[in-house]
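Only one chain comes next, encoded as C-alpha cells, the form predicted alone.
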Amino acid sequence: MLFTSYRFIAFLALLFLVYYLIPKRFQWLLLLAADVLFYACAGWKGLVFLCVTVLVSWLAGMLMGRSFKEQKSFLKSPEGKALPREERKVWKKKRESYRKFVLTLALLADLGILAALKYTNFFISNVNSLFSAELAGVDWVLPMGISFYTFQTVSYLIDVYWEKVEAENNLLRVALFTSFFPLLVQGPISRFGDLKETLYAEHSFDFKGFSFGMQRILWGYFKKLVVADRLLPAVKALCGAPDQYNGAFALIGALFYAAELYADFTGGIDITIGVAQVLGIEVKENFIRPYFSRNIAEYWRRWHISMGTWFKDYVFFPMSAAPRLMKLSKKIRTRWDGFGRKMPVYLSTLVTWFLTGLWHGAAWNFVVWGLLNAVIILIAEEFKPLSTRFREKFPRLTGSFGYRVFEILRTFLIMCSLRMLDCYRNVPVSFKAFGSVFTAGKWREAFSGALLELGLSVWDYRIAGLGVLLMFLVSVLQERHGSVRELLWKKPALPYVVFPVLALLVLCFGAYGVGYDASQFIYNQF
C-alpha cells in the first residue's frame, strides 16, 4: 500500500475517523489492526517474518526483565543480604551471564533473519567471483522495511539489557511498537523509550495537533509528487546511460539526484510524522535542513538522524570503549603513542561506516560509499587543529556570510560526488563518471536542448525548479524562525490560504494522472 496511492489515502481517512470515535482504551489496538492490514497488503510472507521478529523480541525482553526483577528482589531479601560480598558478586555475575546469553540469542535471531533475507545473494555472488564457483542464488522474499523494524527491535533489546527501559510484557504492545505502519516504509528508526509514552496513550481529538499533522502530510505529498517524482525520469535517464551522459551531464545528474532524493526521503518522513501527529503520537525529527551543513560531520547530524544516532549508540560507542580494543590501544601506545590513542576511534569509525553502507544495500557501491564517508570524516578530524588556527587567524573571513556559503556549497558538492555511487550502483562506473566531470566537458551540449531529451518538458523543469525553490525558502524560514506551522498558527487566517493553495498545487502539478503509478519511495528498499 503505497503512501501515494488512493487506497492509502482512503485507509488513512477511515483510520483517523474511527480512531477518535471508538473508546480511547482501544485506540492502540486499532493501530495494531491497522498495522497488520497495512503490512498484509505488501504480502503475507513478509508478515510471517515480522511476526517471528516480534515473538523473539518480546520473549527475550520479558526474560531479561524478569531476571532483573528477580535479582533486585533477591538482593533486597534477608537471604540475599546475608550472602558474603564475594558470593553476592558471583551470584550477580551468573544472572548477568544469563541475560547476556538471552540477548545474544535474540540478536542472532533478529539480525540473522535480516542477514539471510537481505545479504545471502550478495554473499553468494562474491563467493562465485572469488572462487570461480557457480552457486545458485536464492529467491527469498525481502519483507518491506525489514532493516527499519529489525533495528528498532535490536535497540529495544539492548536498551532492556542496559536497563535504559523496562521490558514490555504485553506481546501485543511489542507488536505495535515493531510494526507501527507509518515507520515501516522508511523510518525514522524509533526507540522504545521515545515512542512508548504516546504510542500506547489514550488520545482525545486536538484540533491544533490534527491541523499540524495534516499540514505536514500535505507538505510531504508536495515534495514527493511535485518535485521528486517529476525529476525521477531525468535522473533515471542520466544515470542509466553513463557512457552517453558523462561530463557535464554527470554533474547535472548528481545535482538532480540530490534534489530528488531529498524531496523523496524528507517527503516520506513528513507524511510519516504527520500521520503520527494526527494520531497524537510523537515521532522524532529525522532531518534538520542537512543541505545547510558546513561540514560532513554536521551533515550526518542533520540527515537521517535516527540512523546516525542508532549506529553511534549501538556500534560506535560500545566498540570504541570495548576492553579488548582498549588493551590493544595501550599496547600500540608503547611504540606509537599518538596513533595508539586514536586507533579505537579510527577503527570504530571505519567499522561503523562499513556497516552503515551495508545497511543501505547489499552491494559494494554502498560499502565503498560508507567507507569514503568515514575516510573524509577522519581526515577532517585530523585537520581540525589546522582549521581552528585558520579561523583564529582570519576571524573576519571565516565569520562572514560568504565563507559560510562556501562551506555549505563545499559540503553539498562532496555529498553529491559520494552519491554517484548510489546513482550508478557500480563502483568503477561511478568513479569514471566523477572523473568525466573534469575531463569530458559537454557543457554546451548539455544546455543546447539535450536536457529536453530526458523525458521532461520545459514546463516540467519549471515546475520542479519552482518546487525546489519553495523547499529552499521554507528551509530558510525554519533555520531562522523555527517551525513554519507555528508561525502560521499565530496568524490564524494564513493557514486557510496557504494550505489550500498547497493542496491545489499538489493536485494540479503532481506527477500523476491516468495510468500513472507513483514510484516507490527510495528508502522502501531498506
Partner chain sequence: MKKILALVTVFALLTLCFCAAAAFAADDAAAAEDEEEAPVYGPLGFVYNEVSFGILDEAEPVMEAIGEADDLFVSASCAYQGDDYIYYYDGLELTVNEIDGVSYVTGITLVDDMIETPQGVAIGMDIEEALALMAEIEDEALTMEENRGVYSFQYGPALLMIQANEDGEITAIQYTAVTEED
Contents of the next structure:
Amino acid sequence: MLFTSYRFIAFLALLFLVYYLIPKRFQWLLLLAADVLFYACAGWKGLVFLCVTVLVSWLAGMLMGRSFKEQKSFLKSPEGKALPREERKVWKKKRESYRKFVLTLALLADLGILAALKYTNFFISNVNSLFSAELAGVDWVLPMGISFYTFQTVSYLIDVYWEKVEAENNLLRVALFTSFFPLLVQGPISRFGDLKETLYAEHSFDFKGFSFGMQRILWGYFKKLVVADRLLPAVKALCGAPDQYNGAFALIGALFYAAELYADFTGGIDITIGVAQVLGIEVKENFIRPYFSRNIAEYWRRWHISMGTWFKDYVFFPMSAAPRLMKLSKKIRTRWDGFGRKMPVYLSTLVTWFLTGLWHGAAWNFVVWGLLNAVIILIAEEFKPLSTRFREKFPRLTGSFGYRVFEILRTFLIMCSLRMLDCYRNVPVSFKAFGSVFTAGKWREAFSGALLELGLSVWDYRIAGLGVLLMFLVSVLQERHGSVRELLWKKPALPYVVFPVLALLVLCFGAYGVGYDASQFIYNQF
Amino acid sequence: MKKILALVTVFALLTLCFCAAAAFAADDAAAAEDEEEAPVYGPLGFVYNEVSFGILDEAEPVMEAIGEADDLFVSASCAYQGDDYIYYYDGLELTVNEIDGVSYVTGITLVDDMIETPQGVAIGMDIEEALALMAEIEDEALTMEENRGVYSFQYGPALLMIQANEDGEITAIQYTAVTEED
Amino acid sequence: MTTKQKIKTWLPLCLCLVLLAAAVWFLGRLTQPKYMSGVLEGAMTAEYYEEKTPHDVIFIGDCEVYENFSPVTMWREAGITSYIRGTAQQLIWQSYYLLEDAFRYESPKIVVYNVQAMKYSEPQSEAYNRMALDGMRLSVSKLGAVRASMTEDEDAISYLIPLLRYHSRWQELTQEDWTYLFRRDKVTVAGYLMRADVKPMKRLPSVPILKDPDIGEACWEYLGKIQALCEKHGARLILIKSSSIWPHWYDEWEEQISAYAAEHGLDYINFLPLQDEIGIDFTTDTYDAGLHLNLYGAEKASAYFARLLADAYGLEDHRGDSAIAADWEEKCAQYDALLDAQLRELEEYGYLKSWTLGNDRP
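Having gone through the form predicted alone, I am curious about the other one (the form predicted together with the partner chain); can you provide its structure?
Then the entire complex follows, led off by the chain already shown.
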C-alpha cells in the first residue's frame, strides 16, 4: 500500500476512527491487526518472512531474558551466594556464553534472511564476474521494508543482550514493535527502549496531538507530491542518459536529485511520524535540516539519524572497542604510535561505512558511496588540527555569516557529488559525470530550453522551485524557533488558514493521479 | 609516514572496489550495446523495396526509404484518440500510429500474392509449407499459437498472423503490434 | 472538556473542513474539461438530463449510434420521440448503466443497442471512460459504471471528486473553463452529434486478421443484463449493427450476434446489407470516408428506421401531442440552426472549425 495511494488514506481514516472508539486496552492489538493488513497488501510471501523474523527475535529475546532472570535470582539466592568466587565467575561465564550463542543464532537467522533475499544476486554476479562463471540469479521475493525491520529487531536483540532493555515475552508485542506499519516503509529504525512505553500504552484522544499529527502528514504529502514527484521525471531523464546530459546537466541533475531525495525521504518520514503522532505514539526525528550542516560529520548527525546511530551503536563502537582490535592496535603502536592509536577508529569507520553502503543497496556503487563518505570523514578528521588552527587565527572570518554559508554550501555540494553514485547507479559513469561538470561545459545549452525536454514544463519548475523555497523557509524557521506547528498553535486562527491552503496546494499541484507515475518512495526498496 | 600508510590502505580498498565496478560497468555497457543493436521485432522483420523494417520502427525513415505511398486512409476512432494512418503501397498496406508524438509502424499487411515475407510466406501458399518455412527460424523467444485457422507468431511486441481457410490456403498475412487485449 | 470548550475546539475545525470541501468542489468544477469546443463528445452524457419530455426510443451505444441516427429526422418522419445515450467508444457495460440511469427518469418502449462495441470486453481507455461517465449524475448506476469501466491506473474516488483527476489541468485552463464553469451549451440534438461535412469513401484497407473471433464473456453478460433490464421496465430491446463500414464487421461476430438474438428472442437488424435499400451513398453520406455517416447519411438511415419502427413495432406518432410537439419543434429549430451554422463554416473555412479538432482542415 503506497503512502500516496487513496487506499492508504482510506486505511488511515478508518484506523484513526476505530483506534479512538475502541477500549484503550485493545489499541495496540488494533495496531497489530493494521500492521498485518498493511503488510499483506504488499504480498503474503513477504509476510511469511516477517513472521519468521518476529518469531526468531521473540524466542531469542525470551531465552536471553529468562537467562538473565535466572542468573540474577540464582546469584541472589543462598546457593548462589555460597558459591566460591571462581565458581561464580565460571557459572556467570557459562550463562553469558549461552546468551551469546542464542544471540548469535538469532542474528544469523535474521541477518541471514536479509542477506539471502537482498544480496544473493549481488554475490552471484560478483562470483560470475571474478571467475567468469555463469551462475544463474535467483528470483526471490524481497519483503517490503526488510532492511528496516531486520535492523530494528537486531537492535532489540542486542539491547536485550547488553541488558539495555528487558526482553518482551509477549509475542504479539514483539510483532507490533517489529512490524509497526508507519516505520516499515522507510524507517526511522527505532529502538525498543524508545518505543515500548509509547507503543503499548493506552492513548486518549488529544486534540493537539491529533492536529499536529495531521498537519505533519499534510506537510509530508506536500513535500512528496508537490516537490519530489514533480522533479522525478527530470531526475530520471538526467541520470538515465549520462552521455547526453553531462557537463552542466550533471550538476543540475545532482542539484535536482538533492531536492528530490530530500523532499521524498523527509516527506515520507513526516507522514510516518505524523501518523504515529495521531495515534499518540512518539517516534524520534530522523532528519534535522541536514542541508544546513557545516561538515560531513554534522551532516550524518542530521540525515537519516536512526540509521547513523544504529551503525554507530551496533557496529562502530563495538568494533572500535573490540579486544582483538585493541590488541592489534597495541602491536602497531610499538612501531607507529600515531597510526596505531587511530587504527581502530579508522578501520571501524571504513567497515561501518562499507556496511552502510551495502545496506543502501546490493551494488558496488553504494559500497563506493559509503567508502567515500568514510574517506572524507577521515580526511576531515586528519585535517582537524589544521582547521582548528585556522579558526583560532581568523576568528572573525570563521565566525561570520558568510563563512557559515560557505561551509554549508561546501558540505551540500560534497554530498551532492557523492550522491551521484546513487543517481547514476554506476561507479565509472558517476565519476565521469562528476568530472564532466568541470570539463564538458554545456552551460548555454542547459539554460536555453533543454531543461524543458525532460518532461517538465516551465510551470512545473516554478512550482517545484516555490515548493523548495517554502521548505527552505520552514527549515529556517525551525532552525531558529523550533517547531513551526507550536508557533502556529499560539495563533489560534492561523492554522485554520495555513493548513487548508496547504491541503489545496497539495490537491492542485501534487504530481499524483492518472498520468503521473505513482512512484514509490526512494527508500521503499529497502 | 603513518598518514601515507593510512591513505594507501584506504586507496587500496577503493581500488579493489573500482576494479569490480569497472568489470560490471563493462558488462553493463556490453549488454546495453547488445540491447541497442537488436530490433524489438527480432526475426519478424519485413523487407519491401529492399528496405528492412518492422513493427515499432519509426515510420518516417521507413516511409522515406520505401518510397511515396499511393494513397492514405485515416481511420479515426471515436472522438479523437488513436488515428490509424494506413498507407497504400503496391501489394502492401502500412499502418502507422502516433505514440507520444512520434509515428511508429504498427501494422504491415500483405495485400496480394506478389509480396512475400522474408521467410518466403505469401498469400495463396499452402499453410503447411508456410509453417515449414517459419519453423526454420531458430529463435527461442519466438512463440507460435494457432486458433481457428489463424497462426500467430510472436516475438516481443511484434506479432505475425497468417490466416488460412478450410482448404489450407493462406488468405491473409499481417504484422501487427501486440496490444494488451492480445 | 466543557461543552463550551468542545464547541470552541470543534466548531472552527468543522467550519474549516466545510470551506475546504467547498473549495475542492469549486476547483473541481473549474479544472474539469468542458468539452465545448474541439472534442465535444465529453459533453454528451450530461445533456440527457435537460430533456423535457419522455422518449419512446432510447438508443445506446458508441459513435455508431450518435453519428448514424438523427432523432429529429425520426420525429419528422414518423413522430417518434427518441434519444441517443451514446458517447465516444461507449463500452457495453457503460451502455448498460446509462440505460439503467435512463430508466430512473422514463420508460421508453424500445431500446436500440448497437452491437459494434461488443468487440471490447475489457476496459479500454481512461480518457473515454471520463467522457462517458463524468456527465452522469451521482447514483448507484454511476458507481456501477465506474467500477466496471476503470482501467488499472484509475481510482473510483476521482470520479466522485473531480479535482483529484483534473488538478493537473490548472496549466491548461482557458477562457472556456471560466465561461462554462456553471453551465454548458448543447452540443447535440437529442443526443445526435451533427456532422454536415463530406469526405467520400475511396478505398478501404484490407480486413485485419481477427486473432480471436469470440466475443468476450463480459459482453454477453452485459447484453443479458440489458435484456433483463428492458424486460423489467417493459421495454423491447432491438439489437442493431449500424451503417458504418469501417472498422470491419466480421462474419464471425455477425454469426454470434445472430445466434444470440435467435436464442433469446431478440430482433437483430444489420444495416450493412440494407445500404442500397436505405439509399446510402458513401461518396456523399459520410464525413470520414466510411467510418461514420454524416448528416445526410444519418437522415436516410433514420427515416428508414423510423418507418420500420412505426410499421413493425407500432410506435405512436406523437405529432398530435401538443406538449411533446412543442418540445420537438424546439429541437427541430435547434437542428436547423445547427445545420445552417455548420454549412456556413464549411463555406468559410472548408471544414468544421467549431465542431472538430481541425484534423480535416484543407
